[in-house]
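Presented as structure tokens, the chain that follows is alone, the form predicted alone.
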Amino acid sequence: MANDSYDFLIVGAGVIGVAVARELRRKHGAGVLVLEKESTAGEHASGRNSGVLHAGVYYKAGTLKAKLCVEGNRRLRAYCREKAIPLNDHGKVIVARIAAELPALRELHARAQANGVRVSLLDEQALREVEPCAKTLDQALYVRDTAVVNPQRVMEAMVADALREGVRFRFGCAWQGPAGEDAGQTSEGPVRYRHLVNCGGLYADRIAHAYGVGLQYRILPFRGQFYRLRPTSKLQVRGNIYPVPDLCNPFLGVHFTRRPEGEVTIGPSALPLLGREQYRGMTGATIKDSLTMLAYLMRLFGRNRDHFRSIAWTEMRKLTRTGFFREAEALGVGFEKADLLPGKEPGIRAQLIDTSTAELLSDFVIEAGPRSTHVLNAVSPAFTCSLPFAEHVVGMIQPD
């Protein structure tokens, strides 16, 4: 590398790697390197997402993720104006399927009170002026504040950003480990480094594992398949139609977007997989990643923790396009299962779980090691979440 010299190296291009970066450049004025195995940022969950900016109705109050949430969404929503990426803005309602389900509807709306989001009860005849397909039993709650945007634009324009702000970016380069207490070798070299942040995603976990940090976290993927709604549909959506989640996981249901460019999305699904990076049949995944996978979720399977086997029939059956249909028919009137277009490339969620318990992890989890930072559990919400996020993570650096 012509400077193989940084204050900050940066691995991972994702929002949250290039979001750390541009406030590491912000507020120390330093030299910032980002490294990208992918030709170009956001190749993976942050490029690959449904684009929804949640307003921060699921998540419980003193979490990290009901903190950064809502101003994260604040701020993100007025990035988005600021910059000229067209958003939808028409709000999101979670309907009720069955009765089951009313008095975790009626807990999220407690939650998001605590949380200082805007939601109102609604009615079925008031559902019906907000999403007029949308069906509910007895109530629904109405998020205003959720949005949609391309999350591709997204990150195009924080990369530019970026860029226009110092930070330094080396694509195609693929970080291989530590090469000793300031420096890393990469697939270009070593470059050396007063701070590392791993923002490594799918391979966060390795990485902090080869600076003993985190080591009884291992990184579980789950592929997220999205469908597209015909546009002749009788079922027509203005914003986003949600389901009330289980809460006892981490998995939101499979739910219609409505994307800018007018496009509604069908998704996802939340299938376990054996490799990192298997977006499509068995290619991506390797024996060795397959054995640990398969002995993680045997485990997971075992211990039943999270509601993990429910989780797991559920998403079974969205395996086939009967499956996928029968999990959204019940949350709008007039959807067919003709409806169901092939829809955009997969993404694939970095699940964090505990091995010592056998739990997927809901909140955000960020360790610190030896001149290192590490962002372990960086899932939904963390692109709404991104820019506090960043400032959060850099409050946590001291740096060497």
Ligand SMILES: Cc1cc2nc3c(=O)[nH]c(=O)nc-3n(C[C@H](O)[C@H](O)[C@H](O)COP(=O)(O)OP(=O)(O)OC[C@H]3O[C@@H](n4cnc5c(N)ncnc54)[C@H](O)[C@@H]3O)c2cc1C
Second form
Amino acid sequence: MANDSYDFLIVGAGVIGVAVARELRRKHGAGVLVLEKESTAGEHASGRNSGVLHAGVYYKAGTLKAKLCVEGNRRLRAYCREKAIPLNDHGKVIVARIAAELPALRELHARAQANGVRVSLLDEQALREVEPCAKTLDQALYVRDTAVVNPQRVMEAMVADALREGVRFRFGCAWQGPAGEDAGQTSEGPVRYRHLVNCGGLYADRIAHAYGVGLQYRILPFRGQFYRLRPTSKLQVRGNIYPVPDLCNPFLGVHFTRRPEGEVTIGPSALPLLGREQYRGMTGATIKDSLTMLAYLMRLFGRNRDHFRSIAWTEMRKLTRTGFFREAEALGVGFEKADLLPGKEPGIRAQLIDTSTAELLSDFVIEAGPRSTHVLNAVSPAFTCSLPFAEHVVGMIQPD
Ligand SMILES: Cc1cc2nc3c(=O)[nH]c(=O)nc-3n(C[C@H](O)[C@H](O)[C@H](O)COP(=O)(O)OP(=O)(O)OC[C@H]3O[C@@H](n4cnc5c(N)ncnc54)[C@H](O)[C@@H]3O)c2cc1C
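Hand over the structure of the form predicted together with the named molecule; the form predicted alone is what we had up.
Below, the chain from earlier opens the complete complex, with every other chain and molecule after it.
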């Protein structure tokens, strides 16, 4: 039984929890303990994402995402180089499938320029020089600084650094609730702290609610399924081929990504789920959670803010192999349905909704509570942003 005391207790060893722990140790030189209910770090979104280091194209200037993404991309690429973690550094192209997407493509160009990202508009011939098999209508956007990494390699390196720097980890140990003003109950007994940082991903809302924080928010899980491109496909991919997204939708759409190991992934989808860790079928979905999620989904469907109905229908179509293929086929030449092979493990996005407005929140949300700070909406590209994101979180903390 642990009955011990730390300056800072972090819940969750995803990329955000580990980066925040390192930053707290660096800034305050204090005793930092990270609690993780799983047996290793990064078992959820942080180890199961697409591994794309986004450059900062999509986000409106002035948002937290825009501020942290450009800096996060630069620093995480440098970190990977320093640690000899392989990167696919071929950049990405965003292509238009239909003429109606061209205004959004130009809007992305303007947003990227406002954020200081290196981008250029390419005509079809110039596109062929960058991504010979990508297909576009009239123009495509080329983003030089997008890179791809194996996210598990990054997690391993960050945990190793944190341990070396004196951060303590307790794996297989779940935070269960507050135990008085300055302690938390865990599956291994109480732990006292001066300040708690909630980096609980899919459970961040529940943890925050226990402190009376963010009561209007709820996490909705969305599963991202991947396929793998048959290595002998006529479609060749050097970096990343993305569609022009629906700018009202928080997800970027199915895309082709060449991982540093050489494999090309296709995905992810974004299927709303009833269970927080529902990686397959109905496993990971409790009846109580399912009923609550169902009620929220029906409300989102009814209110239809940000075209929720159309997002849901589009995602349902991707449940079948044919639907998934249709979504991706217009991005490149030579792609056939037989090229879709079973892909890597799915990942689940912890997407925050504001229950008072039935709105999916797109920017990062971090809120302060009694002796605690709560990271409530660490949605994509929080992996890319993790290093400056952690500095931002730690900058908000006033240790009692
Ligand atoms: C399919 C998919 C693709 C994505 N693609 C990209 C991308 O290409 N680029 C990018 O930048 N971002 C991407 N993202 C987003 C990125 O992965 C997340 O923003 C980031 O990983 C969030 O990190 P986190 O630490 O907040 O959450 P997590 O990684 O989920 O970590 C939270 C941790 O808290 C633990 N935990 C929860 N409750 C408790 C408890 N009670 N006690 C102890 N531990 C607890 C969990 O076990 C978990 O390990 C993607 C996400 C998904 C799902």
